[in-house]
Structure formats: structure tokens, C-alpha cells
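The chain below stands alone and is given as C-alpha cells, in the form predicted alone.
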Amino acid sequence: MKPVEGIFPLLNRNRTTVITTHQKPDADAMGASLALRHLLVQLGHTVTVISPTNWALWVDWMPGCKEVLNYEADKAKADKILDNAEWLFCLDFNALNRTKTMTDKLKQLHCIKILIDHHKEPDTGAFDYGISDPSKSSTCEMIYDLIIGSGYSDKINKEISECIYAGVVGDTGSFRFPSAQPAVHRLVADLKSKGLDHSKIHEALYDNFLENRLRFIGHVLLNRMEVFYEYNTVLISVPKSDLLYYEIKTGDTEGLVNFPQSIRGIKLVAIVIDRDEERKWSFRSKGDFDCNAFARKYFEGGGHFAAAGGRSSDPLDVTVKKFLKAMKENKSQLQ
């Protein structure tokens, strides 16, 4: 994989370009995709953003989101666009299999593939150009760096600012995580100087849910949360029946894993949700516990040091037992 700077001199040449990201895109994934789209359109490219799956309603407000294609819902149209692509930007994932049902299609393409991501252990062999920098707060921060580094800071308009800020806020936990380094705050200051209304973005991301989600969260914290003080660990296990009863949709469980971090002394929070096709894990940690290594070792996952995800094909009760065993095996690190 060649350095991403290799494409900078080529950005102002019109190309048929596709931008994609991981399944169930969050604020960072969607924000980075749309911010890059707004830049490339200004530079004369023909651009389509294709999401592997649907996405949460609380990112639907982002400028340009209405034009994003859902691959699962419109596969024939998306495949035709992909077949004609000259450039494929892959944002906020480190391996093609993170795109779910798009994986095989993307592997077959012969266009130029460009990776921009901040997760560990990227599959560099799958991409022609790219950058993978786990020290970055978000892929949105990396898109901002790309715009500045390529000499197009004058192209940062209202739409780009809103998309970038949303992703940075989402992936830094509203600037609480260690990844919110000085460069992140300088980025925000620059966007504010360009007219960004940051309070509008916070409302769109965090004050944009239905009543049922709040009642679901209350139910889960009261009835599904276990605290293991001897391991400084919290486990939340959510059965499928809860999702159905509270009519939980894509994105409604976002941020749930963060609530137990407010308990004094807790070093690891784990939440597992019983989805139709698999059990999805999310992990958050404080201190010196490595979520990324834990997720990779036990749950076919990965991510960042303090925030990672995983999966399991086992039934809910079986994967929970596996977690409890793994928790005990890591007692020394958790204490």
C-alpha cells in the first residue's frame, strides 16, 4: 500500500468515484464518507457513497445522507456503479470483510482502492494507496488532515464542517477519550472559525431519539446489568426479546456501553446484544486494559485500545459464559 499522499496531485482530475465504509455506519463512518464526497464533488468528481447496510436515523440529518445507497436494499444499482468506478475510497474499516455482503464484490474490483482508517492491523495488501493511523481520534479527523494536506482547505464549507465535527464528537465520546489530542481541538477551533454551529450537531446526534429508546435503556440498566466488583467489570446482556418489546431499531443501542463507565473503579464494560444473525459485542475500558487485544483473542473482533467490538455465532447464554471465563482469565489485568 502506497502512502495516501500519492493521490494528492490527482484529486483535481475528474474520476468516477465510490466511497464506502463499514456495515451499520456510525457518525464517524458516515461523516467521513460524506465530508469526502462534498470535497470530491467540488473538485469535479462523479461521486457515490454506498453503505453496506442501513444506518441509524440519528445520522440521517447529515448533508448528503439522503443520496447514500444502501447496498443490501439496492444491490443491482450499487453493483453497476461499483463496476464503473475508477477510484474506491474505503473509510473507517481495516479489512474488506467489514463491509459484510459487499466483501466479495469489492475484492473483484480492479479500480484503485484507497484506505483511510484509524484501526489497528489493516489489511494493507488489499489497497493501492492509504493511511492507517490508530493514534487519530477518528476517520473524520483523517479526512480533515487529507483536505488540509492536499491544499484544499478553502473547500471546507458548512456541509464538510458539520460532517467532520459529527464524526469527531462521536468517536471521542464528546472529547472525553484520550484520543482527543491537541490536534483535535485545533481542528474544532478551525471549523468554528469557519462558522460551524456545534450545538446544532450535538442536538442532532444526542437529542434525536424516540421515547422507547430511553425506556429500553432504563430497563437494560435495571435488569440486564451485572457488576463484578472483584474483576472491576460490568456485563450487560441484551436478549432478542428486549429488542422486539421496545421496538429497537438500528442505532438505538449506540452509546449504551458507555453508561456503566460512570461506576467508580470499573475498568472494563462489555455489552452483548442478541441479533438475528449473530451476537454483537462492544467493549470499553479505562486505565491499562487493552480492549483491542481482548476482542481479538476471544470474540473475533478488534478496534482500539479503549474501545473495541466483536462477534459470536454462539447462542447468547454460551457467548456470555465464554466472556465470564475470559474475564476470569484476565483477572490480574482487571485488578
Ligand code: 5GP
Contents of the next structure:
Amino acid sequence: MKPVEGIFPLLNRNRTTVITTHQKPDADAMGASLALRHLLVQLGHTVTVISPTNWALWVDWMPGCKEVLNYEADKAKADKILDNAEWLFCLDFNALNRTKTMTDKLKQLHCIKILIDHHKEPDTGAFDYGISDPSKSSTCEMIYDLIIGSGYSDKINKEISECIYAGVVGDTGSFRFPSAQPAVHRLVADLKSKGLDHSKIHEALYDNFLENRLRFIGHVLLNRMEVFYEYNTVLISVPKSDLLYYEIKTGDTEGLVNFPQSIRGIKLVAIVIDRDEERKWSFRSKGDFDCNAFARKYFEGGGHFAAAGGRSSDPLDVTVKKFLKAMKENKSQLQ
Ligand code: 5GP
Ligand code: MN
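Counterpart to the form predicted alone, namely the form predicted together with ligand 5GP:
Everything in the complex follows now, all chains and molecules, and the chain you saw is the first one.
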């Protein structure tokens, strides 16, 4: 993988470009994809953003989101666009299998593939150009860096500002994680000086749910949460029946993993959601517990040191048992 700067001199040439990101895109994934799209359109590219799957309502407000293609829902059309792509940007993931049913298609493409991502252990062999920097708060911060670094700061408009800010807020936990370094606050100051209405973005991200989701959270915290004080660990396991009863949609479970972190002394929070196609794990840690390593070792996943995810094809009770065994194996790191 050659440095991403290699594409800077070519950015202002018309290209047929596809931008994609990981399945179930969150604010950072969708924000980065749309911010880059708004830049490249201004530079003369023909751009399509393709998401591997559907996405949550709390990213659907982002400028340009209505034109994003959902690969699962629109496969034939998306395949045709991918076949004609000259450039493919891969944002906020670092191994092609994070695109689920798009994986095989992306592997077959012969176009130039460009990675922009902040997760650990990238599959650099899969990309022609790129940048992988786990010290960055978010892929949105990296898109901002790309815009500044390539000399196009004058192209930062309202749409780009809103998309970038949303991703930075999402991935820094509203500026609370250690990744919210001075450069992140300078980025915000720059966007604010360009007219960004930041309160509007917080409302769109966090005050944009239905009543049932709040009732669901209450139920889950009361009835589905177990605290293992000996291991400083909290486990939440959500059976499919809860998702059906509370009519839970994509994105409604986002953020649930953060609640148990408010319990004093907790080092690891794990949550598993019994989705149709798989059991989806999320992990969050404080201190020196490495969620990325844990997710990779036990749950076919990965991510960051303090926030990672994984999956299992096992039934819920089986994958929960596996977690409990893994927790016990990691007792010394959890104390
Ligand atoms: P979340 O728990 O919010 O879904 O994800 C936390 C972090 O881990 C995110 O940066 C996300 O991209 C990453 N992540 C989530 N699930 C997976 C997975 O199955 N594999 C890998 N490699 N990363 C994941
Ligand atoms: Mn991200």
C-alpha cells in the first residue's frame, strides 16, 4: 500500500469513483463517506456511495444520505457501478470482509483501491494507496486531514462540516475518549469558524429515537445485565425476543454498551445482540484491557484498544458461555 498522498495530484481529475464503508455504517463511517463524496463532486468526480447494508435513522439525516445505495437492497445496480469504478475508497474499515456480502465483489475489482482508516492491523495487501492511523480519533478526522493536506480547505462547505463533525462526535464519545487530542479540538474550532451549528448535529444523533428504544434500554439494564465484580466486567445479552417485542431497528442498540461503564471500577463491558444472521458482540474497556486483541482472539472481530466488536454463528447461550470462559481466562488483565 503506497501512501495516500500519492493520489493528491490526481484528485482534481474526473474519475468514476465509488466510496464504501463497513456494514451497518455508524456516524463516522457514513460521515466520512459523505464528506469525501461532497469534496470529490466539487472536484469533478462522478461519485456513488455504496453501503454494504442498511443504516440507522440517526445517520439518515446526513446531507447526501438519501442517494447512498444499499448493496443488499440494490445489488444489481451497485454491481454495475462497481464494475465501472476507476477508484474505490474504503473508509472506516481495514479488511474487505467487513463489507459482508460485498466482500467477494470488492476482491474481484481491478480498480485502484484506497484505504482511509483508523483501526488496528490493516490488511494493507488489499489496497493500492492508503493511510491507516489508529492514533486518529475517527475516519472523519482523517478525511478532514486529507482535505487540508491536499490543499482543498476552501471546499469545506456546510455539508462537509456537518458530516465530519458527526463522525468525530460519534467516535470520540462526544469528546470524552483519549483520542480527542488537541488536533480534534482545532478541527472543531475550524468548522465552527466556518459556520457549523454543532448543537443541531448532537440533536440529530442523540435526540432522534422513538419511545420504544428508551423502554427497551430500561428493560435491558434491569433484566439482561449481569455484573461480575470479581472480573470487573459487565455482560449484557439481548435475546431476539426482546428485539421483536420492542420493535428494535438497525442502530437502536448503539450506545447501550456505554451505560454499564458508569459503574465504578468496571474495566470491561461486553454486549451481545441476537441478530437474525449472527450474534453480534461489542466490547468497551477502560484502563489497560485490550478489546481489539480480545475480539480477535475469541470472536472473529477487532477494532480499537478500548472499543471493538466481533461476531459468532453460535446460538446466544453458546456464545455467552464462550464469553464467560474467555473472561475467566483473562482474569489477571481484568483485575
Ligand atoms: P461497535 O461495538 O460500536 O459496533 O464497534 C466498535 C469498534 O469495533 C468500531 O470501530 C468497529 O468498526 C469495530 N468493529 C465492530 N465489529 C467488528 C468486527 O466484527 N470486526 C472488526 N474487525 N471490527 C469490528
Ligand atoms: Mn471510525
